[in-house]
Amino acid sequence: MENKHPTSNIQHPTLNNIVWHKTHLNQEARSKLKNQKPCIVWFTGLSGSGKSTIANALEAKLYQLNHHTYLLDGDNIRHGLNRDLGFDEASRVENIRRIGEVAKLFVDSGVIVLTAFISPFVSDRAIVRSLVEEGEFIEVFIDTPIEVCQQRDPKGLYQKALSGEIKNFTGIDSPYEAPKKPEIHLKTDTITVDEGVNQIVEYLKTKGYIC
């Protein structure tokens, strides 16, 4: 399968002088070597819902099953690639756009890429889905009541947001738009991490992403 050309409608002057360079190897060849169907497993949910915890556990499980993965985590990305972005709405949109482009490259390389980001806006997640082929974007909604997330508050962020130290915090003074039809829906206040991981692995097996 040929890698999709950039799908952005935004025109940049320099693009007039750039031609897409075709490589000898394509996604199909890279995927065959890895014996898997590449995809983006996109974890979305409130801060403290368990996205990173489940994504980490899933990657460990897939590693045990001899599959090639890479995990992109929201906090880690902001230490490097997106360190220049803030947390206002425009910056958060750009944050997800960049992650989508990076995830798309991983898919083209034949890898199963896991992403753990709040990604609060439906439109932004839809843009990432549009970057890859149908079936290559698996939305995993980590559905946890905000009351539970506030009780967990592993980084103390809710406390800071409620006291006014942090602005534009999702669930407090910035909205979270829940997925309407996610491929996988996990309610982490009623299941264990292992149960969540097993549900995702079973989905990947049933749909033919892994053996």
Ligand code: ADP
Second form
Amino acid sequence: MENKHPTSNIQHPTLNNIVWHKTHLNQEARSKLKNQKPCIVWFTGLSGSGKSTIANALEAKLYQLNHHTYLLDGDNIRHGLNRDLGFDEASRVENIRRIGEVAKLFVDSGVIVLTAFISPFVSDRAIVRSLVEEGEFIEVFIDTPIEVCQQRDPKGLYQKALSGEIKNFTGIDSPYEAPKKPEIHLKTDTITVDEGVNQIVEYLKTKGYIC
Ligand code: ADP
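Starting from the form predicted on its own, produce the coordinates for the form predicted together with adenosine-5'-diphosphate.
In what comes next, the whole complex appears, and the chain from above leads the way.
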């Protein structure tokens, strides 16, 4: 018998005896209690572009505004859920796929989920977008020139990548595919962290995600 996830066309042989369990409470009820419209605020950009910095500051701001959030951060996820994955292309794709599925569960729980991952490939970001309903995926392009990222080098990773100590490093020996039509585009070499946060908060207010 055919067995599909309700929002996906992917069929998997091991799903044959697994039935999607409908819960009594739905996303609408959970969101109403939290007084917000849940979504994924998906930060993408080069290492050192400012994804974690802005995502953290945004989460603090949303907390002040009484909103329910959760921040999924690249390094933290790689310490647990994705600790078995490396940095080759297939592992990077799987890394983002799992994060997308986790983010989708958060959205179902009524939470505004912020994610800070390089997520260099257009196709992977498109897959995550397709996992959730229209309007539930907000792509935030943290657009910082690689020269600035290298100069900042907050974790010393560019230095290691340039000396060959780290392989497949985005922007050095692995590509970064910039979003063509992100919902929000921030150039952090010309704006402050606070200005970036304010632009995102304005977007969320204008579009009715938060009040
Ligand atoms: P990423 O998560 O993209 O790898 P991080 O947020 O860890 O990047 O690091 C970005 C670094 O750049 C931090 O040290 C931060 O203080 C610095 N920085 C300087 N100006 C900005 C800005 N306008 N927006 C974001 N980060 C900035």
